[in-house]
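A single chain comes next, written as structure tokens; it is the form predicted on its own.
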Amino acid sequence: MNEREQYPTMGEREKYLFDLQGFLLVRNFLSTTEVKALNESLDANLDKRGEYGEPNVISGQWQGRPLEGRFSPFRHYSGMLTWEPPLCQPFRNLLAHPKLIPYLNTLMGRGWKLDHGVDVLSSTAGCEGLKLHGSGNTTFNGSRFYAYQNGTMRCGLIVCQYYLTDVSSGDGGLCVIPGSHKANFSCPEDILTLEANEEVVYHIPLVAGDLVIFNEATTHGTLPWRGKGERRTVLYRYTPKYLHYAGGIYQTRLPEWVSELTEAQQAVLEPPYIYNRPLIEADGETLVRPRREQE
């Protein structure tokens, strides 16, 4: 057995799938008992949700249009690994969750990192959609990339989202351009906005517990919210061992709470370098420290 099939990593159709959409949608990702936890977390803490701003551009000044709603496209909370116990606990669970690791071995090497912070969207009826952006191939961007050599995928920022709700075909929510990761020519401004070539544009239904993984390359956005309930779902964005790419300062200290955390979740937060970067194993618990530089 060679070393690239010494860790876990996604079978050959998802391969596929992924390299042909820059998306890929997993059913059933998550158990009902952890959607139930997640959403009891979520509901035990409203007033840690952000109220809806003003309509976006697209509402703002362009009345009438595909995009337009009565108020901004989602609310956020924010700060759930931070939560009182045991309300934390479902979101830290899903930091270094064992079947999220063959992915994103796949798709950034081993020694990922979380990014950004973790984010849970909340839309109701009248959200307005949030314009379509993603870069492609157009230019080569060292944090939003796709690339493939000998076998090999690699993607700079990816975007994991969990669904605590079902979305329903014409409910609203994601949409993508499949295959616009791999896209060489810029998108037109009039597809971004939904109003010209609407049949690229694919919107994703999908039920509680599923899971969305697309490259942050993938042009995507959101379309307008009609469904009858609350759309929620909860984004963690991973980079490569080495990429920062949310804000321009970061702390090297890891706050005191992380102690709380096991060694494998401690490890995602960790700060991007390579050498020595400790490497979570596929039961998403054992950790090993290589003393030379890992792929």
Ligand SMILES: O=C(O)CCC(=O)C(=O)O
The other form holds:
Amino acid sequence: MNEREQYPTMGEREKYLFDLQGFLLVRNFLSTTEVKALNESLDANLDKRGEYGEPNVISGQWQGRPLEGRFSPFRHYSGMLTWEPPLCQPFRNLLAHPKLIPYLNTLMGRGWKLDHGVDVLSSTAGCEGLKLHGSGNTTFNGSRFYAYQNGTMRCGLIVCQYYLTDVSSGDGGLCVIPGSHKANFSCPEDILTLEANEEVVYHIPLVAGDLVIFNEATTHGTLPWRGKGERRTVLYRYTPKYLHYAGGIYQTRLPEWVSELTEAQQAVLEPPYIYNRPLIEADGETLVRPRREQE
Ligand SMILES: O=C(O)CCC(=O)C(=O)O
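Now the other one: the form predicted together with this ligand, given that the block above is the form predicted on its own.
Entire complex below, previous chain first.
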């Protein structure tokens, strides 16, 4: 517990590392019992394994290039929080994991919430990579930001990635450009596709039970999977209490009378979210823009 603040926060070393790198590796976060329970729950639901959806379906476009694989996209599980008990429980236990509280308090302030659904990425050897993304500090879009002021860090959207299997050097999987959450210039396209300056891209070897926390603004992506075993990692994304980025778990319903309004009037009564939001155009009409123009 920090003496000045009456709630648990990250230690000074971890604050330094997160501020410096835009990500933090927390070793041995989960116990072997927790990892086992999560893996057993997935093993019991192999029939629910699907494909990682848009915009990550990129079939074929990397052939002959560094992100190339024999197939795409990643395999993927979702909906774990609603699986039949007791199989949902290991995933529900991670929602507000006691060990995670100091990290979220420090990175978002008191009061934070799950954003997006929970994802499990599951790759087998030959799965192609995912182009690097995360715009650094080049745009202040009010959502995926990183800010520091007077000893306090604030993030708009962070990803907590729990590892359920080991990742060795050369296996592939998550890679980051350390420090890029503060980048003031746009990342050149050929770095995003790993076709130039690979030396700035860092691959994170780790073992099952480790946790990686990264700011969504930190430029990151996925190296093609070359590991012998399956890559299994669970992603929980969080936003501060005042922000909602993507659709998630909660549902909202607008009152009946809203249907009497014009589309533009209805658009301003929508709850907070970013993906597929109707935006009001210059002519006053509303339009759901393509994903890359939705922020
Ligand atoms: O493979 C990873 O760990 C990164 C996944 C990712 O960047 C994404 O889902 O947007």
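Rigid core here is just the name for the largest C-alpha set that superposes within 1.5 Å across the two forms. Since we're looking at a predicted model, the values are computed, not measured. Numbering follows the first chain given and starts at 1.
After core superposition, I'd like to know whether Leu17 moves between the two forms (criterion: C-alpha shift of 2 angstroms or more).
False for Leu17: its C-alpha shift is below 2 Å.
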